[in-house]
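Below, in structure tokens: the form predicted alone, a single chain.
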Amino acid sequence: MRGFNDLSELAPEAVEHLLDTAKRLEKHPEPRALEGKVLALLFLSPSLRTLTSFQAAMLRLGGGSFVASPQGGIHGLESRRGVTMDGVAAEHIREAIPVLASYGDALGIRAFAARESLDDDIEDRDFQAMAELSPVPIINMESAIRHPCQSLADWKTMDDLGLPRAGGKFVLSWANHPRALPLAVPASTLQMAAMRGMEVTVLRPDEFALPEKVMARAHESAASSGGSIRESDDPREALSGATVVYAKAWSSASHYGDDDAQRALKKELTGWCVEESWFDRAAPDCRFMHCLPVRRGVVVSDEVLEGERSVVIHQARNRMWAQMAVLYEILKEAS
């Protein structure tokens, strides 16, 4: 496997192979599989689970890793082309990425959306430009519109719990948040559930529809897998019979990059916090999912988050196993 950028770029059998590898490594460790291999990690955006789970994954496979981050001691990095670098940034990404790549056998990059151009972010232009600078395989640790490692872990989590694929009712629900958040997690989660063949409902207020291109890609995947995609602004209707409720805040596409307008839109939406009452009409064993970090009392109540239906810790643990599978397939075959 040459890099890992998006689940939708993989054939169904390739996704299944990754899942099988993750499950196998969980049950039957291979502590020397990647002995002598080095993973370079570039974090242009903050992280807790992504950083630590990748480091733990490499250690469990016998390899090593190092982290470079503007928040962790390296020079400020410039990414724009053709600028005069007379400001804070001391180094350009066009030099930094090839240098980091020369120290490792693969390079993971995490870079959130700039939220300046919706079209640029949907097409992931900034991330693709960075990936093209690396001579070694690239792993997308979250970009403007993709978070494939999270989605692979979420898929494994649902498999672990015996949640159905075909016929499973998956509700991706918008949630309130004090900040205007990127689209990567909701877009990738929608794509993952569609690829899994589930009956997906995107539950969101009127002004928070996901971009047309994101929805179109998900519809295409659902058509191939036998799943379905629909939208609703009615929690009571959408949650009826739900197998999974996956909550995540995201920005309004119609006011993209305008934080003042985003805040104004959300003034009347404080009720979009997942409470136990949301599950009154859901399936009895409906599960609550979230990628973390999560704002308690804003996105979800303590009661739900700490209750038996919450699987957020299981999801987070699966980040390590899923990423071990990705690293194994990229680096083991290169040995």
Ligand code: CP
The other form holds:
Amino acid sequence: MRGFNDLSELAPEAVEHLLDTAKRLEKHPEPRALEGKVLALLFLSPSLRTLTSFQAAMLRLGGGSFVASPQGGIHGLESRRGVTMDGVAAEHIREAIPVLASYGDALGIRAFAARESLDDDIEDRDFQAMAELSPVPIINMESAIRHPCQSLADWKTMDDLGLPRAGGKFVLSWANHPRALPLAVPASTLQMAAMRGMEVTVLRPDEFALPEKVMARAHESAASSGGSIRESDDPREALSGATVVYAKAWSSASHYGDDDAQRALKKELTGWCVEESWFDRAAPDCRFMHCLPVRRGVVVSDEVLEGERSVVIHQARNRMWAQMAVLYEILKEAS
Ligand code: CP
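We have the form predicted alone; now please give the form predicted together with ligand CP.
After this comes the whole thing, all chains and molecules, with the earlier chain placed first.
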């Protein structure tokens, strides 16, 4: 496998192979599989799970990793072409990326959306510009519009729990949040559930409909897998018969990058918080999913988050097994 950027770039058999590898490595450790291999990690945005689960994954496979991040003391990075670098940034990505890549056998990059241009973010232009500078395989650790490692872990989590693929009712619900958050997780989650062949409902207030291009890509995946996609603005109706509720805050596409407008839109939506009463008409064992970090009392109640429905810790643990599979396929194959 030459890098890992988006589940939808893989054939269905390749996704199944990654899931099988993740399950195999979980049951049957291979502590020397990646001996001598080095993973370079560039974190331009914060992380708890992604940072530590990639490091743990490399350790468990016998390899090593190093982390470069602005908080860790690297120079400020410039990404624009043709600018005179007389400001804060002391180094351009056109040098920084090849240098970091030269120390590793693969390079993971996390860079959240700039949220300046919806079109640039949907097309993942900043991330692609960095990826093109690397001579070694690139792993997307969350870009403007993708979080494939989270999606692979979430797919595995649903498989682990025996949640149905065809016919399983998956509700992706917008959630309130004090900040305007990117579209990467909702876009990737929607894509993943569609590829898994589930009956997906995107539950969101009208102002927070996902962008047309994001919906169109997911509809294409649903058409291939036999799944379906619909939208609703009514939690009670959307959750009827649901087997999974996946909550995530995201920005309104109609006021993208305008934080004041985003705040104004959410003034009337502070009650949009997943609570136990939401599950009245859901399947009895309906699960609650979230990628974490999550804001208690804003996105979800403590009762739901700590209750039996919640599988958020299982999801987070699966990040490590899923990424071990990705690393195995990229680096073991290159041995
Ligand atoms: N879910 C996720 O990617 O978590 P972090 O932001 O902590 O890495």
